[in-house]
Structure formats: structure tokens, C-alpha cells
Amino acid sequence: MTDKRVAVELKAVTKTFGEVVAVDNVGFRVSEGEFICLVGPSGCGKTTTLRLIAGFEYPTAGEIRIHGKDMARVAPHRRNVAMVFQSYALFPHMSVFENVAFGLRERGIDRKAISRKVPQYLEMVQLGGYQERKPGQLSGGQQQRVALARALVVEPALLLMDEPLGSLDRKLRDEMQLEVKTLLDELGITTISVTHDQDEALVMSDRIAVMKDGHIEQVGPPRDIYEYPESVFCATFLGISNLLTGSLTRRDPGRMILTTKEGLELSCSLPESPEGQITLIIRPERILVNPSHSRENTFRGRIESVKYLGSEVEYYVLLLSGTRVVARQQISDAQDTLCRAGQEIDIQLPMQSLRLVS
């Protein structure tokens, strides 16, 4: 969290629909100009949280403050908030110009100002010269740019986006992620976005809020969420994690020994000595395949399957202990051949890459 002024603050926000608790005691802050992503599985409450901030739903309990003012019961059109939807929500009978100008006209902006501002924002989203086209004449990426221009042209205090790139194919989505993020950074627009796409959250956000069952599991910068997840859920939702569950069976100087339920003995370094069953995680890219020297936490295993990903490869390995792990390896120019399914290999789980999660 930066020292900038707080733009949005949710305090103990809860939303129920009958007996269903959709949002459960959610609280977080968003700084001025910050981009935060709400991520989580379907039904976790992220879209409902966004709708509460937009004013499309009212909270059952709690406060929603935008620039210090309580907006929990304020109508959407009085919040100075703009929203971009996954479906674009463009008017098919209107031109690109008319679509972008719609919000300005609704706010009573005069024609001269509209004639000046609309082309300016279309240029920002690289659609200069498309003013007279109808949405049906545009590609999906172009329609999304129109929707973004329509939201930005009213100069909102807060931009909300609900799965904004979800309708695009993967290649275009990857391009738009950087394009949209760069534009919003340049404009300094405070943004809250909902997405189920892990890569999108990691690439675009300044911070990520991981949601589960209506509440927030963890909030932090993308790297912190990825490298230091606080729960098994966060570790497995964002990226792939190898879970190693067991108990501490020995304590040696500078290390502890975790024995997994399969009998695998792992050296680890933990900030404390937890009792009972514990879980360690290690990301696939932290595992070393056929290390040059036999080191601590090196085990023999057999490759069950191989997933070729172009610049890297994933090995699904069954260790002699019966533990299954996924190892990811970058492919270098020096590699003539890759390991094959059925081949025996050594893998190392570096002690410093093992993380304790709750």
C-alpha cells in the first residue's frame, strides 16, 4: 500500500441474498491511481463486491467510501464511477462517436466540449478515424477499446472493470493487458478490476485481492501473492504449486526435517517450529531437474508425462517415495533433447524455495 491518498475504502462490507452470504465482512483500501484486481473462482463474491462499489447493489452491512464519502446508499449515477463490462455493452445502432459521447451527453456536457473530447479519447485508445463506424463493423479488440474510451471520457474518479478482456482470444488478450495497463498508468486512473484470469491479474495489477467464499484470503503485490502465499488456496489458485504435507520429525542446527505422509524426508528452514501437520509448497520453476551435483533434497523419480510449452517444458514426476511433483524447466539453445516420459531423473527441491502455508 502506498502513501497516496485513499481513493476507495471498504469497511466490513457484507451482502446477503436471502440465506446466501455473497460478500462476507470484506475490507480493503485502494490508493489514488492504484490498479487492484479482485480474483477468485466463480461464486466467490468478486463481481458482487464490484457491483456494491458501483452502486448496482447496496450492502447489507458495512461502509463503502469513495474519496472519504460514504457511498453505501448513493445511487450509481451520483458516484462519479465508470464501468467497463465483459460484453462491452455498446449500442449497436450508434456510431463509435455516439457511443463514446453517450455518457457526456447524459451529464449535460455541451456539444463543443463533446466534439473536442471524443476524438481525443479515441486517439488514446488507437481508434482515431473510426468515429463513424458501427460496433458491428469492429473486431472484438476494437469494441473493447470503444468501451474503454466511453468509460474514460467522463473522467471518472474511479474505473471499475468486470472481466474486461474475457471475450477476447488469448493472443489479443495478452496484447490488450499491457495496452490498457499502460494507458491507465499514464492517466493515473484508480481502477478496480475483476478477473478469473491469473495471468491478467499478475500482469496488470499493482495489488491483488484473492477472494474465496465471500471473504478476502490475501491482499498484496502480485509478486508477494505468488512467492509468499499465506494459504493453500492462494498457492493453488495463482499458478501451480506442489503441496508437501507432513510433520516435523527432527530439528538439526539451521534446518528442520519434514517427513511427508509418503515418507519423503525434506530439509527445510522455517521461521518457527509449528506443531502437528504442516504444508510446504514449492513452485514448479523452483525445482531443479537433473542438478549438476547431488545436493540436499535431491530425489530420484520417473517422468509420468511431459507437457511441451514452447519456451519451457513441464515434467510430471513420480518420486520413488510415491510423491508426485511438477517441475518446470526453461528450454535453452544448448539442449539438444528433452527428457521423455518413462525416463528416470533426479530432481532437487531447494530448501530456500520451500514455503510454509496455512
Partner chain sequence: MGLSSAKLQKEQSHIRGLLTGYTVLVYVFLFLPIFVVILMSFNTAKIGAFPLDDFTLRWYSELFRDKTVWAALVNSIIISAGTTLLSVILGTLGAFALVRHQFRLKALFTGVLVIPLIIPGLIIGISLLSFYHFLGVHPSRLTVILGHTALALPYTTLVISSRLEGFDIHLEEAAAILGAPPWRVFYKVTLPVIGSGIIAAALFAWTISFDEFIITFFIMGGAKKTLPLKIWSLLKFGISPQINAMSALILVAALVLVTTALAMLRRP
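Values in this document were obtained by computation on a predicted structure and should not be read as measured data. Positions refer to the first chain, counted from 1. If you superpose the two forms and keep the largest set of C-alpha atoms that fall within 1.5 Å, you have the rigid core. What changes on going to the form predicted in complex with the partner chain:
- Superposed on the core, the two forms barely differ at residue 169: its CA moves less than 2 Å between the two forms.
- With the core held fixed between the two forms, residue 254 has its Cα displaced by at least 2 Å.
Starting from the form predicted alone above, please write out the structure of the form predicted in complex with the partner chain.
Only one chain is given; partner chains and other molecules are left out.
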């Protein structure tokens, strides 16, 4: 990251609305060409952060720099930033062509260049031949593409996206995720996107910033955040996690024992050995169901319910100690026999899959 040029930098940015602190001391850097996703539940400040970068709001404290330039007194129309809105915000009185041409005209680009570039970008989002339509005549997915073309055609220094796929139905959203990602990668455009959809964040981002209550919990590549969440919040917001809370009752280096409140004794190997109450997490798919050789951390339990997901199955298991865990298993063959509710099984929580979170 350090070898690349910094495109956007936020330093200790805070935004308050009256008594409410919407964004609290947020700082991060985005490199040239990088795709970063701000994720978090609604009200976590992610959209406000985006609006601050766009210039629709001004920070109460802190600094926003785009290509090194302080944006404190720069109005949105002078930032050379483009944005895709959740509602698309296509101009209803203009044709698709006029919508896409809008930013170019405002930049004083000559007619010839406009009539060359607009079709080129519409082609890029697979909407060649739709130039004369009005936005009202297009489907949601098509409107989304026009919004994207309209933002990209001005070749902005930075692209902002606010829940860009939020209004599409699930199947279309899945398709668009990869398509948009590929397109933005090809153009090499720096992008900050906001979403509450964890799949979208995992699929599209180079890095994810998880936000909660106005501050950033953790920033990192999707895999780091998924595999090594730093907090319970991150572990449960992105994907599901089993939480095991207790304290260390044995702290030999390389082999420690965590005893949970319910009395479950777990062998673990942690980089440090903190005092007091700690929480370990394990992802459902890392839990082994009926392991062939039962080794350490294998416990007996009864299946309370079964959730069949097609490619996978989730077992909600009550261990003999009283601890509840979710285990997920791939279904790789049509002949695989699945366990049923009420059945007793062994599950193993492999040591290397247990992570310490704060």
C-alpha cells in the first residue's frame, strides 16, 4: 500500500448534527486505484462519511484531502468526484444520453468529444442503443448502469457509491457485483463504496472498513477481516461467528485452556495470554461434524435444529456443557446423509480456527 500514491486521506474527521455525533474521529487512506468499502449497520456513520467526502456536508473537525488537496472550502462541483446514488438520481426529464452527457457539458467539453464519449461509456455498461430512452422507461438494473456510466464518463479522481446495488433484487445484485468490480478495476478508478451488505463488501472491495457508532472498528482486506476479526462486532457483522467467552485456566506457552462460563474446556494456542474474561470466536464452517478421528476440543451435543441451504447445511447444536454452537457443512454429494434434529453428534472445534477477539 505504501508504494502507491494516496488518493484520499481522512484525518480525525468528526461530524456532529446538534447533539448527535454521526462520524467520530474517523481516519483512513485510500490508495490510487483502490476499492474500499465502508460497511456497518444503518446509523453507523458510513453514509455521512461518504457525504463528507462528496462535499454535501462539511466536517465539524478534522481534514479531508483528495490528491493532497484540502477539501475544507471546496464545494462539491469543484471536487472532480463522481457519485452513484442508491436511488440512482437520474434526471427524469433528460434522456439517457443527456444524463450521461451532463457532467461533460458542465465541464465545458466540446460537442464532438461528448458525442464520442457518451456512446462509448454506455457501451461499456452494456446499454448501447438506449441513448434516446428516458430513465422512467428503464428497469432498475438498467438505471443503475446509466448512473454508473454518468459517473464514470467524467473520469473523476474519485468515485463514490452509496449502496449502489441496494435497490436491485438479489440475483441481479450478485451479477452486478462482479461486473462493476471488473469494470472499475479495468478503469483503475479509486472508489469508496458504502454498503450494509456484507457479501457486496467481501466480493467487491480491496479493503473493507467496518464502522460502528461513528467510528472505524477495523480496516483491512476482506480476507483479513473475515479470518482475523479484531472485535466481536466485526466477527458477527461480517459472516456468522460462534462466540466462546471465558477465562484462561491454563497458560502454558503453545497450549492454553479456556474455561467458558458453562464449563466447556477448550484447548487453544493464542499469541498472548490475557488476564480476565476473553472471547474466542470460530466460524461455523471451521467446525468439524462427526470427525473421523476425535482429537482435542471434540464435544458431544444434540442437534436442536437444521437449516438446509442447498449447497450447505447448518446445524444448531446444544453441547452437553450447555453451550450452543452453529456448525456449517458443505454438501458435496447428493448421497451425503444429513443429520436430523434431535440426533446426537460429535463436533470438533479445531485449535487453529479459534481466534481471540476484543
